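Here we start with a single chain on its own, the form predicted alone, put down as structure tokens.
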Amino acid sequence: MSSKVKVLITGASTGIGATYAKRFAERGHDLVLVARSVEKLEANAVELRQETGVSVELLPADLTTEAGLLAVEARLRDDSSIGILVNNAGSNVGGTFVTQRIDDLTKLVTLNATSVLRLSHAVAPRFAEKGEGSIINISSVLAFAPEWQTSVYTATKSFVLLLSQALQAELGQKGVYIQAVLPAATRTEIWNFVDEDKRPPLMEVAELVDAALVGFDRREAVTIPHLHEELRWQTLETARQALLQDTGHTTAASRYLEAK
């Protein structure tokens, strides 16, 4: 049993989630791993226990279902040893908005956005009362790219980014840390929706997670591992704040006034 806080990770069977599990185990944290695939979770757990000696518990759950969400919410509320939540579970749907099935899109929103909201809400009161705790939310650089024709996926990732920033503003002053991680093209299963000859150059998952954990240790609110020029993000944030400051007028802008 580790003396460090326990980490609950969703989407922990492969890719980014599995790599977060490995890295936190290497840091000496006990784990609760959440995913639909029991076989993959069990294989990961065996390996992590053998390599690191930490406790690894499995919580099989489908976060597109009410039962799955309720099970993980209950664990987050009731297990006071969990001090870090990694909201990594996510997916995409092939096709375009007019060809995608609404049932598939509804599940996508539930997994990518609703689960982040509900699991964060389940654990945040306990973290705030205790004055410590961390939530890592995996967003995407597509949160900035509405023109890239991944409409619903992009919208869910924008939600995750803005929710993370809002929670950091609200809960940061209470000792709770929220990090939004925005990967760009990374070698995960989500690229199975794209023909191999159409895929861009991909960052390896280990490099992404290692960079994100550097941001975590530095307590960055937003971490974009693929972005080399940090000034670009800072400029965007400055422009956003300036835009907000220019919306406090009580009269409409002149461009909307009819010529007289």
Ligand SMILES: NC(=O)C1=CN([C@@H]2O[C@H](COP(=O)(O)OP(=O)(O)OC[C@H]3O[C@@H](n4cnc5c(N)ncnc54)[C@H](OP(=O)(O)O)[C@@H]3O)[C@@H](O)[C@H]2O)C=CC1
The other form holds:
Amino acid sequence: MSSKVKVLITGASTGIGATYAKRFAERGHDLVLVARSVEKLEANAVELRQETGVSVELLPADLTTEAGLLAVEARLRDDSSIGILVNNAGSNVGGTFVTQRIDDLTKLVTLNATSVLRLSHAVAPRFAEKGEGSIINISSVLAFAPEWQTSVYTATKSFVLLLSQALQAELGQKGVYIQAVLPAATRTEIWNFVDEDKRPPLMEVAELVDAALVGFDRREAVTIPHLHEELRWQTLETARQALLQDTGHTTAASRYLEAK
Ligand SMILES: NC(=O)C1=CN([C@@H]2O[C@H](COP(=O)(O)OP(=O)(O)OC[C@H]3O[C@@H](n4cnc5c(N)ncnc54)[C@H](OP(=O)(O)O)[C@@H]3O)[C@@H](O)[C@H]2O)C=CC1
Ligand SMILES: N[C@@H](C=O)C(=O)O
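Switching forms now, from the form predicted alone to the form predicted together with the named molecule, please provide the structure.
Now the complete complex, all chains and molecules, led by this one.
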């Protein structure tokens, strides 16, 4: 049993989540791994136990179902040894808004957004009470790019970013750390829905996660590993705050006043 806090990672069977599992195991954290594919989870668990000696528990769950969400929420609420939650599970769907099936879109929202909300809410009271605990939410740079790709996926990633920033504002003062990680194109199976010749240049997943963990160790609120010019993010945030400061008027802006 590790003396370090236990880490629960969703979407830990492949890609970014599986790499987070490897890295946290290498740091000596016991793990709880969540995904649908028991076979992949078991294979990862065997390798991680052999390589690092940490405890690895599997919690197979489909986070687009009520039963799956309830099972993981209960574990997060009841297991006080879990001190880090990585909300990573996510998917995308191909096609355009008008061609995508609404069932697929509602599942996408449940996985990418509702699961982040519900699992964060399952741990936040305990973390706040204890005055410590971390939540890593995997958003995307597409949170800034509604015109770039499928609309609903982008909207879910904007939700994750804004929720993370709001929770950091509320819970940071109580000792809880919330990190929003915004990857850009990274080599994982999520790209399977895009033809190989249509994919952008991809960052290797270990490079992405290692950079994100540097941000985590620095307690950075928003971590954007692909963004080389940090000033671009800082400028966006400054402009956002300035916009908010200019919305306290009681009369409409002159550009909306019709000539009398
Ligand atoms: N790769 C990239 O370019 C980028 C990825 N991201 C985000 O990174 C996160 C991880 O994605 P990535 O590693 O790339 O993709 P992968 O497809 O490689 O991994 C997705 C993970 O989520 C799990 N998952 C999918 N559906 C469900 C479900 N219904 N219930 C529970 N788990 C589920 C999968 O496991 P299983 O199928 O076994 O359930 C898998 O472990 C996502 O949130 C994604 O939006 C953000 C920006 C860029
Ligand atoms: N392309 C998206 C993943 O599918 C993303 O960059 O978030």
